[in-house]
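What follows is one chain in structure tokens, specifically the form predicted on its own.
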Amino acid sequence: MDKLTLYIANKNYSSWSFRPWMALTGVGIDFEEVLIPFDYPNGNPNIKAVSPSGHVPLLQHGGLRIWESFAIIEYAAELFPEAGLLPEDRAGRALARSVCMEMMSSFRALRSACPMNIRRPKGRIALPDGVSADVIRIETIWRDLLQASGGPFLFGAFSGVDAMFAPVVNRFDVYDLVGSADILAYMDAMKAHPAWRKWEEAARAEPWIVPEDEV
């Protein structure tokens, strides 16, 4: 089989890169990592040379290039069905796709006000309209899935769905947005996962500072 190469951006800030990286790493799929750092304010031409969309993450498998975080996770789930990136049953996969697509298309207020920042000291900020509604909706998604699966992850065992919400775990944590015991327990399980810890260690060691994401 051709090797997998995952192109990502800064680990401290790149929420979209975090998702497929944690998914693949979390279930033990082997891949080569290539990090192309952000270069504000004009972007990094090295990203545009790799990715047809001009953005990362991007997964290369032989001559095939797949971009967008969830597309990468779905492709890896088909390539390695035994890895458990998505539920085995059709109903479970449909539900997983639904919440992942909602993650991709929604929660703009939260994303805009609270950028992912692994190194950020924990502390609250003034929140604009819309953030509280985003937080409540995400808590509802998590709570419903955890109650149905029994936890500790959204579908029981760690999966690509957890990876899709990994940057939200960071946002909820460092901006101190939630306090319910069940939500905090899920976040603790995520932050204790070896893949999370590996990403966090690398993020904290990065030299780059992106002022736009330092709220």
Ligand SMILES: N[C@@H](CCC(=O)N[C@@H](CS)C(=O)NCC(=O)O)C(=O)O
Second form
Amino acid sequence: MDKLTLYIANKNYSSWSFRPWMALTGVGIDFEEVLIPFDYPNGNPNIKAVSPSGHVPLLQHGGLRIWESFAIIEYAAELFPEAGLLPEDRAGRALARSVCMEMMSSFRALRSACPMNIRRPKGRIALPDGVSADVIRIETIWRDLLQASGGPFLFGAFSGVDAMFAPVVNRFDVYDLVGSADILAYMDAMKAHPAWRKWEEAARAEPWIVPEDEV
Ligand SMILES: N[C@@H](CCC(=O)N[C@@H](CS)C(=O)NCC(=O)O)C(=O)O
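Now the other one: the form predicted together with this ligand, given that the block above is the form predicted on its own.
Then the entire complex follows, led off by the chain already shown.
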């Protein structure tokens, strides 16, 4: 099989890169990583050179290029059906897609007020309108899935759905947005996952600062 190459941006800040990287790493899929640091003053020309959308993440597999974080996870789930990236049953996969699509298309207030920042010291900020509604909705999604599956991850074992919410776990943590024991236990399980630890260690070692993401 051709090798898989995943193009990503800064591990400290690139929330969309984190998702497929954590999914693939978390279930043990082998891939080569190419990190292109953000270059906002110049419009990210090195990202535009590799990605049709001008964004990362992007997965290259032979001559095929796949962009959009969830499309990458779905492709990997089809390539490696035994890896457990998505639920085995059709109803479970439909539910998984529903919450992943909701993650991708929603929660703009949370995402813009509280950028992912892996190495940010924990501390609250003044929250604009809409953030607490986003937090409550995500807590409900997580709680319903955890209760149905029994945890410790959203569908029981770690899956691509957890990876789609990984940047939210960081936001809830570093901006101190939640306090319920069940939600904190899920976040602890995510932060203790070996794939999370590997990403976090690399993020902490990065030299780059993106001022607009330092809230
Ligand atoms: N919906 C896309 C979002 C991708 C995205 O916005 N990526 C950001 C990095 S986190 C990016 O490439 N930014 C560079 C730019 O906008 O120039 C996905 O799920 O992959």
